[in-house]
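What follows is a single chain, given as structure tokens, in the form predicted alone.
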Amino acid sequence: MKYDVVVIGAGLAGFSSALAAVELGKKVIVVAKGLGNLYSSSGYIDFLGYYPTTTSWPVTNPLQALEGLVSENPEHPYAKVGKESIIRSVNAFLKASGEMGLSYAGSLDSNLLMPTAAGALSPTSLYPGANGKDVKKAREMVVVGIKELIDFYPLIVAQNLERQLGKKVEALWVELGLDLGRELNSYDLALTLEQEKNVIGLINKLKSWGVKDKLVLIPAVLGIKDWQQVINRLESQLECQVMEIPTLPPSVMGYRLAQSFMHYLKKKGVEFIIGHPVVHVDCRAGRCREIAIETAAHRLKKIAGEAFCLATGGILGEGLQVFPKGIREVVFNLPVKTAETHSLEDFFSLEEQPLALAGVMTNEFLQPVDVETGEAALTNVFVAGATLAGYDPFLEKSGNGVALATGYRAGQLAAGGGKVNE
């Protein structure tokens, strides 16, 4: 079977590539060895949280800050993509999120500070619409912990929020009386809250604590499919506002985004093969003609394509493998740009860690280039997401933003044969 665009990788960058290509009427397939990192992510999309990275003050206007970033670092993925393409990717995602039943809100014009599972305030640009509450403006807040849930401690969250916001934040424990013989992770608990009796139990428990007119911060466990209805019920019956906090993996908010996005792409006609890594590529004369995966029966299944989007992730996603004498890109064995020193002595330094900057160098069309000559190594391969070199997603807090923007641009370029079909 031959496809117009073959996307390798099932994270946000891969999904964004597939979205762009299928919007242009192309026959698209997504191939990946695993489910991607969305399932463990917060579900938020952070375009630029800190710039310069040595500052402790979060960016208030990402789009404005991007101008300075791009001018100072022309090798940054955002510089390769460009402002207009970044805006286009955001608009496409917001439109798709509404159509997939998981409406996101926010913009590139402002960051909203969102509480993490530890109570840190993290700047983000795009977020589920139900979470569009500003904790800085809330007069009274209460952090709710559920005793059956592991790894969420409301008192710690409340104390950290108090320190950052300079106002009182309450903390309380709720026990739902679930007798499952073990502690539950966030996904387990979200499944139990798909049941009516458990939702009623949660509402009754919170009523007894008196949360009227307060902003209730609760771990993201309010259901896998019907969380919006649960939130609406809580807000209506308790006369309060409700905001979910992303949990440690497995992340329900990340799961919702991953599942909703995948189902949406399938409805658009995108095909998926998940669970099989690429084990062979056929590249000749500067172009890739086909890739091959190994099936469960240990046979090679060949997949031919006119163009390919590489979105397998960085070192953490195993799209790049670290060896004692260098770093290797795992699919096409593309050249990887690295520093002589992989890390600073101070691991917690606010300076960029050299290893975080490692990745595949590309030209303005996101085609991989030879590190020495700068010439395109494969003209019909377009690289996106954490596989790219030239940025530190951790210090910048830009990982999902880069994934979305470069993924969408790569998908457009792949669909247009090197030129975007406007």
Given for the second form:
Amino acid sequence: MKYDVVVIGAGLAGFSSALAAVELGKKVIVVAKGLGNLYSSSGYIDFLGYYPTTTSWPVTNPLQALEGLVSENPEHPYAKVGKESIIRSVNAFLKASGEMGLSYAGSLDSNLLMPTAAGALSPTSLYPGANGKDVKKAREMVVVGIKELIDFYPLIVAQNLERQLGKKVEALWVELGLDLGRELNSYDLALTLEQEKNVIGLINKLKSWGVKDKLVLIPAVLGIKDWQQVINRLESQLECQVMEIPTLPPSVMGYRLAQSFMHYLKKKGVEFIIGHPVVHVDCRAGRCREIAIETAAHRLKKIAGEAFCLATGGILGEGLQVFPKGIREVVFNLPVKTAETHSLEDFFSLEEQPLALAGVMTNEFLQPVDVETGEAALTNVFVAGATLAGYDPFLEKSGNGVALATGYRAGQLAAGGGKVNE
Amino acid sequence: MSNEKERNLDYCLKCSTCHTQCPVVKSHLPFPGPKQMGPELERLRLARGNKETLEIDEALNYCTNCKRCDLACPHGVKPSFYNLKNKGKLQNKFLIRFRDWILAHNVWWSKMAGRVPALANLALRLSLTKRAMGMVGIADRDFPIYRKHPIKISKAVRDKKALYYAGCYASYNEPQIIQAAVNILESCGYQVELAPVACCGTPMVSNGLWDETARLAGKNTDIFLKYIEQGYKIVTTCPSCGLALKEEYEQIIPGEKSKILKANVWELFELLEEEDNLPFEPAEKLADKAYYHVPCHLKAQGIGIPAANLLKDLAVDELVVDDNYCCGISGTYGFKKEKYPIAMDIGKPLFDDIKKSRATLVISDCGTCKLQIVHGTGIEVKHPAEILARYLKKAQ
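Return the form predicted together with its partner chain of this protein as a structure block, the form predicted alone having already been given.
Next comes the full complex, this chain leading.
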């Protein structure tokens, strides 16, 4: 079977590549070893939270900060794809997210500080359905914990928020009276809140606490499908504002994005084979002709393509594998740029860890290049997301932003034979 | 347990992505899910010397063995393996064991019923039979109809040889699938023989009969290997039989034999992808709009959906291909009284999606998926081989 574009990897970068290619009318398949780490993510799309990375003040206008970054740091993936391309990816994502029923809000012009499950504030540009809600602006806030839910402690969240925002944040516990004979994670709880009686139960519990006119921060468990309706009901019946906080894995906000995005792409005609790793590639004269995945029979299933997007992730995603003597890119064995020392003496140092910058070097067309000569190693392979070298997603808070922007660009380049019609 | 499998456990980061893909968790929240029942508790079992079962292991009865957890794992862990293996160590109550044993040996009852299909079909519809089944914990739902049908096979000797393994469902309930598969293989130039193998063992291992499955798998493997030595390819049309030979046998009876076997097993349309010239020609389309339900065990084979493109080209104007949903029946699972409501709840999103699509025909490779979809939607379901055999070139 031959495809116009073969995407390897099923995280945000891979989905974004597939979106770009299918929008250009191409026949697209996504293959991956498993579902991506998007399922464990916050669902926030952060483009640039801190720049320069040494500052402890979050970026307020990412687009402006990006301009500085692009000129000062030409090896950064954002510099490779350029500002216009980043903006295009945001517009494409906002449009698609609306069509998939997720309606992300936000823009590149400003960062919103969004709370995390530890009560930290994460600067992020795009976020699901939280339009007009802002912990900085809210006058009164209350963090709600649910007794049945593991790994979410409203007192810690409230205390940390209080310290950072300099205003009083209340915390309270509610018990929904669920007895399922086991502890419940956020996905489980989100399933229970798909049931009418539990939504009513939650509303009644909160009524007795008096949350009127407050911003209610609640772990993201308000349903896996119909969460927006649950939020609307809570808001209208309790006369308050409701904002969900992403939880530890399984993160329902990440799940909603990953699941909706995949279903959306399937509806657009993108094929998926998930659960079977790429174990073989056929590359000749600087081009990849086909890849092969390992089937259940341990035979190879060959998949030929005009172009390929490599979006297998970084070290956590296992697109890069770390060995005592170096780092390997797992699919094409592409040259990986690494530092002499991988990590700083102090593991929890807030300075850049050299390992975070390791990855596949590319040219401005996202084609992988030889680290020494800068020549393109493969001309019809386009690299996206955490596999890329030259940025520190952890300090910059740019992981999903880079995935989205480089993924989209890689998809367009793959669809256009290395060119993008602008 | 082999070191390889123990190492596999260590790749589990407890991200719970598999938990979010488990159809049972979604429909029956008391089920702790694949991450906990699989890699998480396996560490505890190993730490305790891997001898006793844990109290919580009883929940393994609720695993359907759909394999969606295996495919979901971002790090290559296969929770279903631990679940199947530990199911085999459970000490269930007598009545449950008895009922599960009856369902696990479906092949025996099918063989008997297959001799006198009319009588068997009548007996299965009697209220007395249904009451008796209810008493042992079998759900009150329609059983597949037994049919007998002589199969026509060419005796011509050819270089390309296929041993077609039909499995129980096609053998006893829909022999027309066998004829269709044989016709397609013969048109592709294969000398076809029917495998002298009855049950693959999937119903047994799913019902916790690990040791008995191991014996059966060993016996079956020896038969298959004799044909493989003579140059035969093993061809399946039942996704669960196919997956058993390709993946589960190697887990149940690890070794050189199961390795050789798995490398020689082909799903019918997977094999057709290797052919240069396909023996099909256009004819009148069978439906304007059809809905292809991809069975979980076809998805788990990692071969894509090889029949889909042929179906699109030849048989239907518009084909909705779906691999998002599990139908819920999971072989014998949906025939168990206490699991029937779960099976129907798992299947509901699929039934709704089929109805919403307004397709007049459903296509699916799996016999029990078919039973469940007909039960849930009332819409006709056909095997892709049965459909595509109609488009074989005439005058060969």
